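A lone chain, given as structure tokens: the form predicted on its own.
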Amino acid sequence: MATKKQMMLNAFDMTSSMHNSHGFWKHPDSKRHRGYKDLEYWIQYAKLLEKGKFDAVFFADVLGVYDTFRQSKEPSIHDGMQFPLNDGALVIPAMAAVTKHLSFAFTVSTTYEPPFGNARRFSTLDHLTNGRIAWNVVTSYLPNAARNFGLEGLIKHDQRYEIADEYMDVTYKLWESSWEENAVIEDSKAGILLDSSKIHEINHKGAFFSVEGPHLSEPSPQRTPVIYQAGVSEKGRAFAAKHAECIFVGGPTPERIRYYVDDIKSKAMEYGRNPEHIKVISFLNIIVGKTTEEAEEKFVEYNRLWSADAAKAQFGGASGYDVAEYTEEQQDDDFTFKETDHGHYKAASLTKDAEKQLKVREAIARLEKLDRGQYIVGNPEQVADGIQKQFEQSGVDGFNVNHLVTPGDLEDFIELVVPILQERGLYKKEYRDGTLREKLFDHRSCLLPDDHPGSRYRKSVSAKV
């Protein structure tokens, strides 16, 4: 008898104090707004995770304010909207530190942190969690964004991805080639720690980058962290099929979801991977309660609790759509999918990856509340239903889990739904050992598979089986 395909879960957050819970914090249980500074926060949510076998965090991150809306930024900073927001590199040390297992996606954009530095910060954080590290690559999408770094305007959002594919060479060279294996030696009869003829500089000078190195960190254990990747654009699935391991694709019904998933894994065997060393994961929504009545009565306190300016920000940023320029009369016009230059998935899922072509009112009407059809609403048996045919239907191999009341739903979720999943089969009962790499795919390896682009710049590295 077949094994039956188990998902990974994410917990999908931010070191700020909303996420996409636009107008959550005033909700009496909400603790995120006053503990998204707080280290005891962090701590307690890692072993609440761990608790729900949770496979990582995945930490999203933005470099600006959301401005686009009303062409202002205080719509986002009224209500919090991914604002104040910290740093979230600084808090895995302290979550990996009460935990086995939990594992750590982190945000960084290819466009404004140079590689030399990045690389080491990763391979440090790889270090402290003993290879429990993925880095999610973004190219950045707020304008706001690009003046914090000295910018005038957005760079073309194709031309960041060819900084970005740029940006990846340069890094496998820092993790993969700058450092042999052991080059640690540790000799201390003849003195002597590291043997220098097994270090390199890598002379890398392209179009956007010109590092000399060698790397400063010895090979953290996997070497490369796991490489998250998200978009739905053209060049993002291009970007994403050449070098992500786990893909983030969402859509507004599982067919959609699906044909990205088939799009990305076609794409990756062109580039000659295979595409069982890729996870796609999505979105998951749902507010559970005990009994179905509970949870109905949670989606209407949810939903006048929302903040629709907030959203609108956020849907703003993303796209580069100002809603509020749509006069009345434009408001049954057809709302039709231009490319900007901000990123592309917000803009496409109101319109090209709708279920149905949208007018103007409808889709603003959609950022105005919570969007029924895009959350799983019931009791446990109802929301494990829903999951599992999102699951099936779709084809991803998990899902990032939203929460809007932290941590209240995500406690509701690993008390009532967790355990139904893991009856069915359809969620892990105990972790694997190893790296987050060896826990996420069967080739078992703490290194890069070596059908990727990275691993060719490997220099006599062998990987633990």
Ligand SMILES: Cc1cc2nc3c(=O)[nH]c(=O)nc-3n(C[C@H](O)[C@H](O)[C@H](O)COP(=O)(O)O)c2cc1C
The other form holds:
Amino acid sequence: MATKKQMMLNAFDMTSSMHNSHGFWKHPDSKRHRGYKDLEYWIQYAKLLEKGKFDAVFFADVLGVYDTFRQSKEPSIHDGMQFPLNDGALVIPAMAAVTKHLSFAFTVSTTYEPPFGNARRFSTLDHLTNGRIAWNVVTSYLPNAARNFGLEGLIKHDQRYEIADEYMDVTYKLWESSWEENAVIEDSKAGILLDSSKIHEINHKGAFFSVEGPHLSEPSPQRTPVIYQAGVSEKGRAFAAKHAECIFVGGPTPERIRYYVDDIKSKAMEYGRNPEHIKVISFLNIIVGKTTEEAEEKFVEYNRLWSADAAKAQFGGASGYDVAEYTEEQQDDDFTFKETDHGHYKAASLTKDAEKQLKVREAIARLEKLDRGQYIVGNPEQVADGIQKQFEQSGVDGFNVNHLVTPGDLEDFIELVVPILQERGLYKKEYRDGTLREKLFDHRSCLLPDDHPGSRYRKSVSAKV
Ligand SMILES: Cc1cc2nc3c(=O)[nH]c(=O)nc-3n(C[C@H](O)[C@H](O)[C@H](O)COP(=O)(O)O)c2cc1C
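Can you return the structure of this protein in the form predicted together with the named molecule rather than the form predicted on its own?
Below is the whole assembly, all chains and molecules, this chain first.
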């Protein structure tokens, strides 16, 4: 009998006071808006996730304040929406030190930080975690971030992906070709630690970057960390199909997510890639109680805490739509998709990806409350049923789990729902050994597989695939 496909689970988070739980700092059990700056908070968090056999923490990141809604930073600052925000890379080694299997996907934008330093950062993290690192490659969407890095405004949406493409070439060269295997010889008789004939400059000169090399770090367990990507525009999907091993797609319905899954996998095949070497994950929003009534009460209570302004601020920054600009007369107009230089996925979810054509007032209403259609609410069995349905209908390989009251909602999920998913054979009971790449993929190589474009930069490195 064929074994059942098992889902990956990541905790979706940010080293910020608030992430997607708009207004939930007001909940008496919220520990995150104080804890996010304490190492002990993240240490306990890592232990909790490993207890729940989570594959990874997925750390989102942005490099500025959301300031599109009302053309102001105030609404996001007011509720601590993704602000203040610390550098998540710095908590990862501490979390890795108290876990053995939990992995870490960390978001870095290719638009602002140059590739040379970023490659060293990920090699360092891959060494310190013993191969439990992924890089979530994004191109960013906040105008304030652009101005923080010396630009006047956002670089055009599609051009950001062209920059990202070259950025990847530079980093593959650093990770895959700069150091040959066995460059560290440690020959004490000859007095040679490193064989310089096996360490190479990369001498990259392209349209956007110029990097001499060599890479400052020696090869780490995975060399190239597992490549994640998040972004569902045309350009984003083409980029994902070429480079990504795990793809985080946003979409409001299982049907739309399935469309993205199928589209990305067929585009990947056009690049000569085996679709089995790509995992696609989507959001998972759940509210679980010991009984249906308890879960429904939680939903009502959570709705009271929800900050509509913070949600509108997030939507504004991510999409480029300022929903405060719609006049009373425009409320019954169709809410339509328009291309902006911000990201496309948030706008798509309320326009062309929505289950029906929404009016302006309906789209705005979805930001003003917890959107029930996006939540699985119920007792543990009901929630497990909902997750199973979403998993099977959408064709994804797993989920980024959102949580509103942190860490309480994750604790409940792990205690109440995870055992049911395990009993149903939908979720692992034990971790696989090895690096993140070996844990995730049946090719079981710690290195990029041979069909990945990064592997063609390899010199004498032998992949096990
Ligand atoms: C599910 C999802 C999560 C994302 N998370 C982030 C993030 O944490 N930080 C960020 O700068 N961009 C994030 N992005 C957007 C990327 O920056 C993306 O490269 C850019 O906005 C363009 O997205 P698009 O291809 O959908 O237009 C995310 C996108 C999606 C679909």
